[in-house]
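Just one chain is shown here, as structure tokens, and it is the form predicted on its own.
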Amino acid sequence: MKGFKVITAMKDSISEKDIIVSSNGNISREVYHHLPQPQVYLRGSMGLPVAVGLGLALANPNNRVIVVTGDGNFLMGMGSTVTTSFYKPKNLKILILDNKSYFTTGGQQTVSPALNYSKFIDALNCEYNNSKEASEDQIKEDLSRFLNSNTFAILHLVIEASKENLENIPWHPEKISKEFTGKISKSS
């Protein structure tokens, strides 16, 4: 399944109160173009989506926080994942879209194949680990169960290395922050 199809499939399971933190590059563009705005679209912040998600989850316990990250970003910020698993905020979900490449910058291979995601995520005592390549129907089922769980959870999905040809997010970081802050103050 292609990453943008996974992101599009999230529409059925999210609400306006949800906070989505998307990693820089294609994933942020796909979240911006396919899911309700505003969200937290990271730019120039490789390896930080999980750390940002943890901070937002702890600061906003009444909002579900969904981190959507690629394998390259996830691997770069694995220490944040360990810290996050210590706190285990029930309102935090981490979705890893693993295409085994730094797709935004030209498709260079990541070291994702060297990590046994199942063992890593199991060691964190998290729910909804799924590192196998699955059918589109199975991915949608796993995604729905993951997003609707009442606990801290990580879902690892192996996806196709492909992207849509989308325009970049037209908002500068200041506008992203302003729009998102307005969203949070309305939902409080």
Given for the second form:
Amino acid sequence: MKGFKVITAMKDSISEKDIIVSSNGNISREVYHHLPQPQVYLRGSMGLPVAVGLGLALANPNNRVIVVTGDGNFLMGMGSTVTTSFYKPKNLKILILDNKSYFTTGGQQTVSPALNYSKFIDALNCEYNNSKEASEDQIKEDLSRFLNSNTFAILHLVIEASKENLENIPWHPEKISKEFTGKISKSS
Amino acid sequence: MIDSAAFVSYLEKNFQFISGVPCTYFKKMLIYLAEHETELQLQHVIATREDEAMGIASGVAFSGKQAVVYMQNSGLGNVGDALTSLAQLYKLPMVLLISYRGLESDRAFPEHDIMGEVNEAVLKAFNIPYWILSEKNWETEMNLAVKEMKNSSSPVALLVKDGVLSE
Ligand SMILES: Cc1ncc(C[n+]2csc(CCOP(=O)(O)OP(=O)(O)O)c2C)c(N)n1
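Alternate state requested, the form predicted in complex with the partner chain (shown: the form predicted on its own):
The complete assembly is shown below, putting the previous chain first.
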């Protein structure tokens, strides 16, 4: 299953109060184009989406925070997943979209295949975790169980390396901040 | 040495979160923080890396709240991209409390020599306004830093020399 299809499948489960943090490159573009706006679209800071999500989750305990990260970003900031697992904010959900590549920069392979995600996230002792290949007929159910879990949750999905031709995010980061801060001050 | 209770109380009034990786220069302050964690209105988040701590502080700043990030100046070498492509780019206010290692009292620690020499030049190169925290005028220096952080909605730094926040 393609990554943007997973992102599109999230649409029905996302409410206005939810906060999404997306990792740089392709994934931020897909989240910008397919899910309700505004969200925290990271355009740089590779390796930091989980850390940013943790800060958001702790600062907004009444909002659900969903981190959507590529495997390259996840691996670069792996320590931050251990940190989040130390604090386990109930409102934080980490979705890893694993195409086993740095897709945005031309599809170079990552070291992702060396990691047994299932064992790794299980070892973090979060109450909800799952690692599987994304499939069209189960995606809605998988996402719903993950997003509606009442605990800190990690979902690792193996996806097909692919992209749509989406235009770049037209918002400058300062605009992203402004739009997002406006939304948060209304909903928290 | 600045009184830990007074310093933490200042932080509590101006910030909601504190995150970072320790340096011996912060030892006393961090002991105070750990001992008073439950009664403080300042949430401490332990981090594995300094850029991660800045990521956490960025999530806090996106929410209209503020965090202090503490780090050894070695950690300054870890945060370049977190500064330029996140905190500075997205205009996220935060205070970086950076220990100033590699000066005279650190001659037995050559691992700090080179960063000690370039520390201020690095901050200047990144266009980060900074103050050197002094025992005498620390409140004024903190006020100036917090004011600049708010005015510019960006990271600012305070350099902490040996003996200022720990014996
Ligand atoms: C610190 C840093 N190194 C390298 C890059 C270049 N870069 C941008 S996106 C990307 C790939 C990210 O990979 P992943 O998180 O797996 O997402 P995908 O592109 O596969 O969707 C890289 C290497 C960068 N932006 N920042």
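These numbers come from a predicted model, not from an experiment. Positions refer to the first chain, counted from 1. Throughout, rigid core stands for the largest set of C-alpha atoms superposing within 1.5 Å between the two forms.
Relative to the superposed rigid core, N130 undergoes a CA displacement of at least 2 Å between the two forms.
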